[in-house]
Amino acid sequence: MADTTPQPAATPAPTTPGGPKSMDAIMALCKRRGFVFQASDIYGGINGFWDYGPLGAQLKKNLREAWWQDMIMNPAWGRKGPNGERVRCVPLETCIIQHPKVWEASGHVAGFNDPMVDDKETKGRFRADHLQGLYQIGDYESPLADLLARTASTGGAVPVCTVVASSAGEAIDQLLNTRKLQKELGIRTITSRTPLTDSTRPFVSVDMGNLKADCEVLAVPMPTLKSRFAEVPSPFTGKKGVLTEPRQFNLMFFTYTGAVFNEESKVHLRPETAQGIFVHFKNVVDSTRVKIPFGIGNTGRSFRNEVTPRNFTFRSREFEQAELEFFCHPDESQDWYRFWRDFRMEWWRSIGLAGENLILREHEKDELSHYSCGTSDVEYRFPFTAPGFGELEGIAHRGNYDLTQHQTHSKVKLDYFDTTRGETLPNGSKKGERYIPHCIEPAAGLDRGALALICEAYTVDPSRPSPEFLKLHPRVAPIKAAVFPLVDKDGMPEVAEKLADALFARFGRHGFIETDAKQSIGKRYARMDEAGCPYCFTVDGDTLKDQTVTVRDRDTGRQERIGLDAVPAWLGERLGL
């Protein structure tokens, strides 16, 4: 039987203005407008796996191109970085399969396992560690939010919050000084009501912005879950004794090259296309003329097996990376870090996540990898997450540690002889300095971001004849333009036609340009408001007489006559193209 994702009802109810939008109708538009299908739809689906339609497809590609051009074409947008210079990258494409032993160098085949626990009674499965999310009244299981509003009816009874940590003051400790935990709990604040000793069950008081209560807690040493697991309840049903031993699961997909299939022909699907990056530092810097510092950026697919992908595209098990690897000396570093960090949440903005949904978090110092020199996320708002926020992208200061780690298995030397460093000889040449250069890595998931962008574009308008449209960016959507006549005879479907094909010769490149004559003006309105089109533009019977036509605006429904003739170079304007 098909692992399948339960699909959105058909008739999602919108959202209403300025209130929380509807995930389920985000979804019913992707699929009615061809954003968005579950893959092998008409075999029942396959969890994890998504595939995009037309408007999907050309919506990550400009996605993908707005991303290529300002971060290794034009990067950071022509600006001079914190060495005074103009910023210099270089592309480059790497393979999917990669030698085993790539993912033994990186960390990846000893450090991506995560225990996971399996309910006996329903077969659902989920990591050990997120037994920090599980809460109870009673028999009663459910997240911390519902159960803090469920408080009050229970005779003040106070949810249970399971933890894993060696003993009750550890798991404490661990609420109250790990932002991380906090964060996937969704609590704002919280404090302690009893004092940190072994021998008590502690409580804290929780506050979530909108709920304040109490909770009880519960530690369960992750050493000791084999033993002790019976003592945890299901997250699925609520009951205990209905979970197995934790053991060991790799996130890692794995397949074989050549004809036998034995653990000497056994490969991976990347989990990540920076390793790929890493890999060729070396022959990038040998068969080029570019120079510390200078960036490689990379862009595709990665795969990893999810226990529980969840929340439409935002956790799939294949998705698309955009990646950068920044390559610096370590003392300008955390300079390079600070401007990369500060222009990827610029870019952001730029293409239409600008407002309140959009934040830049620095990580505590208990998030960071072991190898960490600092580690900020740009998140988003998203009606799953709200009022929280979902990883967008993490700019991450990785230090050498991963040349370091190459080098170290391969054998092959991945250091770097910067000749405009070191002392100054007689002849006032640099004596020069070799170094294994430090990266910072903003790595961007464009799936989330196609995501982002439609999650802050759907927007509901109930005075308007369609209420729902997407405000998206000129830049990322997917149809530039559209061209109509008013009515389908009188000469206006051959007026239109022209000028189709006039902005299809300068824009089709950027998008679609659409151009219909099948059913009333307003119906074709709506259709591409849905799908996100800009602009359309409308052949009526004036524009035979005086050679203007009517252009509509999406956002705003206002309407205007310009010249036909001036219409691409409007267009090209407006477009920035």
Second form
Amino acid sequence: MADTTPQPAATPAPTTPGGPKSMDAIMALCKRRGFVFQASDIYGGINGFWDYGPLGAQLKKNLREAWWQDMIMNPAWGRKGPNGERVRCVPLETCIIQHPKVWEASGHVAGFNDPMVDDKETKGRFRADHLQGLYQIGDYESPLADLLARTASTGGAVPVCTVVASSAGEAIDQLLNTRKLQKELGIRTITSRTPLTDSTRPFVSVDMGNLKADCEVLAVPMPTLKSRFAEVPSPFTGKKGVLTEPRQFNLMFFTYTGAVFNEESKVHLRPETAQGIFVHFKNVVDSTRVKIPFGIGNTGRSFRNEVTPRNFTFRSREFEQAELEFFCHPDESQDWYRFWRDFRMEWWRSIGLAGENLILREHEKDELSHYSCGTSDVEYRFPFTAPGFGELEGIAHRGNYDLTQHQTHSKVKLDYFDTTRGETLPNGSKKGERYIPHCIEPAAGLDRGALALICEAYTVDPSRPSPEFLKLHPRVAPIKAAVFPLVDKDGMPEVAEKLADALFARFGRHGFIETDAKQSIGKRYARMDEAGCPYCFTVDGDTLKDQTVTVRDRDTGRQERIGLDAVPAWLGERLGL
Ligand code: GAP
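For comparison with the form predicted alone, provide the form predicted in complex with ligand GAP.
Time for the whole complex; same chain goes first.
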């Protein structure tokens, strides 16, 4: 039986203005207006898979195209890079299924495994190596908060915080020093404190803003977790005897090629688009005139059999990535890393994620992979991560790790001969230098991007005809404009249709131009507000006399009159098209 996802409540309470945004209300709006549907909805859905409705599909297309335009066709908005030259990038489109050796070389066969533990009663599942007692890394719904709330309200026993560590000291140390985790979970402060009742058992005090509590810390060494899992308290309930033995779980989906199903025909669905780029590095260099430094971009579906898909589309099992691998000389790599890190932050801001909900977080040294000399995440404060943040995009300095790995596994030379470097010869030319380029990787998730845009745009104002509406940035808004006749008679529909045709001819490839003559004008505006349409043009009695129309701004609700003929130019200026 397929694992199914519960639907959001049928009529969730909209968010209180100024208060935290309600994820249930956002999900309900997404379904009501056709942004996001559960995959296989009429069969009850399938956990970890989401489809986009008409508006969502266009929103995501606009996001993908904005990325493509600003990262590939006109990279970094035509800016010069740290080398003083215009940034150059080319696209690639690679298969979901690759040769099995690709995933051996990339490390995904050996390293994309998580040891998983299940709670047999709650069906909760978590990574054994991240068993931080009452919560887990990368899981944005915090069982810690639930447990503390329950304990506080019932005056129950002190919660036990189980940590995989070899000693109590190490456990406390992990708890106090996992800053990323604390941020994600909204822990403001966590301090070690004198034991409450028993001097042999350590405690921590956790402050989560509205919740403050003491937790007992229980250190469980990994070998113990494996052999005596039944004695480890469940991180969800604190109960013993309900956990299963940790089992290795590879996050890659697999299938078979050809008619025979055996180990030889087994292939994986890609868990990232990046590797398709590395394996074609030489083909791109040989087939185009690109010279280092340059980037190769790739967008498309990736698949990860996430153990706990959750938080709407945030952690899905099928999702879309937009990745750039930017190849450069090792000596320039730090400059390029900073360049892309800063540009990516600016880019997300430019499409509507401005404000304090967006942050750039530089990884701590101990968070970096062994080959990386720098990684930053662009993070957004989603309603389900607040007050913490969730990753939208990672910008990693990957050194020459990937090309070296593929060179070793494929036995094909993936180095680069740079004719602009090396000693200067007597004839004035350079001797040249051979090296394996370093790589900077801005890796974005388009589903998380679309979700962040929707969450940021979602606004509640009970004084408006549409108490909930989406302030989507015009560049990504799926409906670019609406044209309405005030009433469905007196020649107004004909004028409106002509105007809609003109707008469609100019802007139709960027999004919908809506027309609608039914219902009151207030209801039609409200529908457009909920769909995030930035401008509505209304043809009324005066239009027929003075050739002007009303234009209504979604965000302010203000109306002004402009000439009928001026509408395409007026709209083009505001849409930046
Ligand atoms: N090549 C590097 C790479 O794949 P990643 O951080 O694993 O890095 C990049 O993935 C982006 O892909 C993430 O920042 C996120 O936006 C998106 N992503 C990763 N796993 C996802 C999932 N299960 N569901 C939705 N988006 C995901």
